[in-house]
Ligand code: HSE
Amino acid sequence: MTEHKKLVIGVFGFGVVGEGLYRVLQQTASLNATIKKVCIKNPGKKRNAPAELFTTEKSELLNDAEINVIVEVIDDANAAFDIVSTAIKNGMATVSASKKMIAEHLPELLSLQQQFDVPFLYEASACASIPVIRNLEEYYDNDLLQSISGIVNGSTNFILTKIFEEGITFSKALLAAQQLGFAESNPDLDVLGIDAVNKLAILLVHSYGIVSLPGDLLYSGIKNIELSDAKVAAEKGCQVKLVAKAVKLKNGKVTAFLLPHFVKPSSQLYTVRNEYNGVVIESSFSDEQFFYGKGAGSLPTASAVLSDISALSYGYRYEYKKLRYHTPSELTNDLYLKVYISFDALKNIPKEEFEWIEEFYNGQERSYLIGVIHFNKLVKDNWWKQEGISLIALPDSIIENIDIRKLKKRSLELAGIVG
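Can you show the single chain from that sequence in the form predicted on its own?
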């Protein structure tokens, strides 16, 4: 029987996740792991742990020869990178939950792991309690992955659920999320899609071997979603969900983006409500698999950190198989998207940018159109992110170059434009 390696842990941060980890470790007798020291920023704050556990000096953790695991769960991305990179350079196995830090420093973190031969695990950074990264690394460790799509931000999903089920406005739904602690007092990271696109960048490395910074990906959040959009979605038998997506195209290249989507009842993501996350992974031969669970919160996130700590006791590390043992996939913007766009004023919509428009509704207060536009035109211009405009991807929104002419001819025929 393989014996657990004894782990002596130094923790940075004792907020929601840090305290959650402290609690779950106390209830995990089978794991040969103890927290020796916790580094905090505010020593005057009352905490549910012995006072001697805490310090404000990071060197007490990073320079302690007895500590062999550093766990970083703070909310300052710059400080988090300094901690993690120092720990790796000092030969310490490291665990992090900081998706912003990881996504923004992926190239450096990949290089550091190779250079110093130290494991760095971060399951909690993607979908908290859902083991997506480990499954992409181990189960989908080949080049047969067709797509990954998911609801990866609990705050925005809670807000959209409220809009749909209670028929309230975005602002009222956001206030409810803040009152319940699902959204921060400054919710921009969530509602603008920044948190979710950070997670998409992380998942891209493990699904397709693509190293891309979040700012290089096409994304938007739900800030401009109107109650009228929810009503149109319901008329079409759909719900609106913020979906992160990476898809292998017929030419072997990969497209990746984060946009609100009309989601049909036939999709597993249709059933994901409130603060929950859901991820659908499709492979060539195993069809679809669905992962569902809480994507935020003290104990769900702490359970993912605990899982990484437990994996370290067996010497586990990410191998980045898609990046290092296969030819990494190439990211492309050369495709088309079918989108729904609602707006206050038609003059703000560049109709000439569309390949064709399938549907147009001119309402008294708000109008909408459904049309097909080249992906690159959305990348290069932000008109669709302006206030008063809402862009939502249609189900099966991706149209590849090899399909565009045939579909365009059929669409124009149906519209009565050509014979």
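Numbering follows the first chain given and starts at 1. Heads up, when I say rigid core I mean the largest set of C-alphas that superpose within 1.5 Å between the two forms. Since the model is a prediction, treat every value here as computed from it, not as a measurement. First, how it differs from the form predicted together with L-homoserine.
Relative to the superposed core, Glu166 shifts its CA atom by 2 Å or more between the two forms. Taking 2 Å as the criterion, Gln115 does not count as shifted between the two forms: its C-alpha moves by less than this amount when the rigid core is aligned. Relative to the superposed rigid core, the position of the CA of Ser266 differs between the two forms by less than 2 Å.
What would the structure be for the form predicted together with L-homoserine, given that what you showed me was the form predicted on its own?
Lone chain follows.
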């Protein structure tokens, strides 16, 4: 049996994930790895580890010849990029959980890894404890991968569960998500969908070889979702969940977006509650597979960091197979989406933008419509993100080619207007 490489680790950050890592490493005797130093920002804070472990001087880690792995689990994306890029340039294998930093710097991080021939692993950055990146990277061939759809943010799923199942208010649910260590230190990142779209951007490179900046993807969060939306969802037998999707269309191109969705009980995602995440992967011959696990929190996230550290000990690195050994897929906005939109004032809804409106409910306090709109119209305009308007994708929201006459006839039939 080959001896695994001894790993001497320098850790940046001792927050929720850093402290979790310290704890899980102490309980993983089989791994030949020790933390030599932890770099922190605030030396005054009381920490549950020996004082001599800590420093505020990053060069003590980055210039230590004995340290061969840098683990970066800090909260500040700019500082994180600085640390990670310096570590890679110094030839140190690097592990990170900073999804915002990774998503926003994917092109640079890809070229730094190639240029300096250094492994950079970040399993914890998407769906925390679920090993989805490594599975997408290693197992699913680009040609066979039909779609991924997932609940990839624990805090928003926790909040939706608490509001709609337990009837507690948004602000109380958010506070609980913060106290439990699920939420970002700026919780707007969770609530507005930014954290989840960052994760979608990371998953896209490992599933389809698509390198895209998160800001270029269509996304929204849960801030505008109302109790009345959940009631309509329930009438239709659905739940509201924030779902990230990447789907290969019939023309071979891929569409990717993050939107609240009406999720049917037949979907595995329907059962995903609280801070859990779930990802359904659909491939040509095996149909659907479902990955499920804790998507936030100290030890679940630390377990993914630990698994990356362990993978480094046998020389594992991402090869970005879909990007480098296949022709990467191309993103497209040329499709239609079927969406539910609720609003308090009809005048704020550009009805003429819709190809077809198949349901319209005019309520005293809140109204809604269900209609079909071109994807690009949502990309280009922001009216649907404004306060007072909530947009939720229908379960089978993607319409690739629209035949308006057929759709109109079917809608009229459904409405009982023609036979």
